[in-house]
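Just the one chain here, the form predicted on its own, laid out as structure tokens.
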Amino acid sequence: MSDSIETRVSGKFDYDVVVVGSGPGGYTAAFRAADLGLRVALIERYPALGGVCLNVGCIPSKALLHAGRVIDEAAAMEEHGISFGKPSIDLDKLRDFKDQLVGRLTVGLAGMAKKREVEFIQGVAAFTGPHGISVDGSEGSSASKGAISFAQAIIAVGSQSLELSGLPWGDPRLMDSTSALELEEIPQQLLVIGGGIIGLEMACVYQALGSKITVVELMSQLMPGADADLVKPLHRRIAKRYQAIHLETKVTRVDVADDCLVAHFAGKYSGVENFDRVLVAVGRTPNGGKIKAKTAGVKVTSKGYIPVDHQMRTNVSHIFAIGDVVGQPMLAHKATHEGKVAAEVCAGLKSAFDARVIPSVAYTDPEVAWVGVTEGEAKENGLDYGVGKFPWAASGRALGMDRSEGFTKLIFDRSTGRIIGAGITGLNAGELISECALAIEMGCEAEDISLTIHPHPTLSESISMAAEVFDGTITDLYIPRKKQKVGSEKVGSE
């Protein structure tokens, strides 16, 4: 019998486990607590379950990337004789259509939530002390005065979008990303501030709806961190959509004025620009600061980070901390598996998170998958390494899509001919990598890919393919042979 349990009898506690906060890893962890047996509170600010990924983050932006899609998509058929002529865009419409999603989800997991007992009370938490919390605004708590005591508890307050400073936040015209998902209007001139994932889906979004867009990125290439050959062909086709791309460049200052934002660049591209609306998307920084974790022995680190063990423990043993608050990859499908893991330590079970790959996906047009390690890496740490490359250039499902820009990248190790790594440029790739997340889990070999038979025409084929690029048996290319150096790259052409 685990202590959690034991404290339960005895009625020491209100609660055997309160989670803090209620995204994807918090309400994954009070669920599968609830599952096992343990009696649980779940605290979250927002009205609504699910935290900022399913009220005003992931879940609302690919509602919205959709439309972007279907908008695109539609158009490009012109091509092919086609037309369905220009788009007609009500916005309280398609603000609604991505609202009743969100609604349509939240209800949801009310439901699995009072299915499970799990008691959902809405406030903003802080710590009291080792065994306590305190929710400023609760509803429905059986504790009075907001006074919450727990035998173990789960923190899973997640992240926000990092602020520049300087920038005239106070003016509504400066979007972050939850800010720019309220789709206010849409703007003519439109500048995102920072290239990654999060700017880049939203240019996306807001290009299809007719802005146009300027993207501005510190770095040296957008999507900094994935492999330069996954990003070129997202970069050459928003080229030729937006107004620009600025790289190695910053916005030093933003002024107001009555009718528009002035932005100031400098360093690659250096200048003055007016926009009607700036979104900032540069990052985002943990909430591990906010909820006085210090005041029950956590560790926090200056910068929000709460350090964690392979359980999902802090240094207090009884408090564990998941998500984005525990550091880098800020994804939800890490956070949700750290849910699981944390859950099932505070009910006694021999739970640890040992996942060897956690894969990334950019929602962009086109998307942008990787898992495990890039080619960048396998470089820089000396690895002896080969990649498989098949580009989609002789695929017939991605030309039959007039998408053939896209290709699948495997890396494997020489030594062991396993894979290490993956990256998938192309409509979808954010589906196609869970394949090649789950070779790399296996510890799967080249032929154990190339010789899986997989359906013609698909995507999905491309994997196996550039298994057998690598392994020398693709017949859908013609690949001369000729000796091949350590860190190589086989592709062929068509």
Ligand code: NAD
The other form holds:
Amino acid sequence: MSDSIETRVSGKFDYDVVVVGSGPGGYTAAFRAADLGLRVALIERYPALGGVCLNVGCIPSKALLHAGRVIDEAAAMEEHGISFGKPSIDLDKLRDFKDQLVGRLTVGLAGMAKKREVEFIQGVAAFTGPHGISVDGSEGSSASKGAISFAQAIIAVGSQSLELSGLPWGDPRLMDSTSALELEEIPQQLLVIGGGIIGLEMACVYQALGSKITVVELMSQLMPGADADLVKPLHRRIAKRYQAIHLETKVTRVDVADDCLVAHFAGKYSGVENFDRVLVAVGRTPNGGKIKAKTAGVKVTSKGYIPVDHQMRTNVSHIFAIGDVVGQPMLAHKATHEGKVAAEVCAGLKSAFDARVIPSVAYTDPEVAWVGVTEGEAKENGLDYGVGKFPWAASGRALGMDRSEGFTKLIFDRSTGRIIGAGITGLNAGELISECALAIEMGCEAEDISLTIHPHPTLSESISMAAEVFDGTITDLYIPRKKQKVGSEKVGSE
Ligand code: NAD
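Would you generate the structure of this protein in the form predicted together with the ligand, following the form predicted on its own above?
Entire complex below, previous chain first.
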């Protein structure tokens, strides 16, 4: 660490670094900065550390998705001779399981902050100038009450759910992702507005718990950012289980009635239907406009984003921003990496955010995961690419779990022979995609993947087999011999 940071040496500020926001990006930045010897304060408006992801997002949703998967897997075994009967659901206990998990992690974070001597200040932060922040409602030390000064700051204030206008937001039956996770009841009829990651994950949970689900999506496919073939196995499975999936449709109005919410649909599907609850998951909007960043001279776009360079510096060089507030993709794992970069740059290290790829995962059932260039992007950009695709119908492991609907697809740049993208649909796709991310970061060619011995029988084998499909060395499938055209796809059959 460099000792040349003028402010740290002069000690004229309360803190070397103040981090605003304690989500995965914020607490990582604070902890890394403290580990590098800086005096750090971490300001958070809520009593617990962890932000949306830990308290009301990624983590609690995974507990409920796990419960849903157990219910579904148990039911699926009926066909194969094992019957557990109809599940009896104690919603209070299930909620406790989720809350205790969150509690354990937030307590753990608080403990780690203490050990690192990161001062946690609870309150709402607003910049008062280029080196000052005021904190409302803080209960920290005297230095942290009211106004605090900092040598450097890291803005990690995240994002919040987009509220569709014209909907009855005061009605508790209209939910965003946070209230949906509270699991107040299991509605008989649930409408999910937005067929993106949050909408589909929550639909998965509520369907397993017994709700009848209707999904309405504006675009022509679910999860519009992902390749259409990747989403197809999920769409096929949920189409059988859900009441309806309306694509190219929107909800123009929701009226309040005593015993239901009345939704008006327009587009490819039109009509008026009653629901017990409605979940709105149409994206998130950054919180950059909420902290008076402009008072410190920090540029904030009209949409609330804060532009940064590759070292996560804003236009004010001693103020950094990370996570959802700097732009898409709004993913926790992107934020944590950016948090480390910002902290290290604060400490004088020559770090920069230079990840080639950031994986995306929908923890639906089946999971959908992708990383790097999608096939859609490869086509759009006229890349000279080739695809190796391994259908899980030829995977003994997937068949053994009676879940062979998925596939693994690797995308290669023909000019370099290197892997540039991957997509996986199926059980645990979110775990499997990391190998593909590593392969892209390492600049692997198909042979590097196919000649790496993968254990048998695993789902992970499907990655080396997809590389073998591209290589033309696959023996677990039969591929008729013919010359492959540029951009064409090799898919085997069992
Ligand atoms: P999203 O952007 O993933 O999906 C929103 C969907 O709503 C889109 O498909 C969009 O076309 C649709 N939509 C928009 N307006 C609509 C309308 N009026 N009617 C019907 N459909 C409409 O957003 P999200 O699912 O709300 O998630 C928000 C953010 O949080 C995303 O950036 C996501 O990556 C992130 N997130 C990630 C995870 C994960 O990694 N597993 C989980 C949850 C959230």
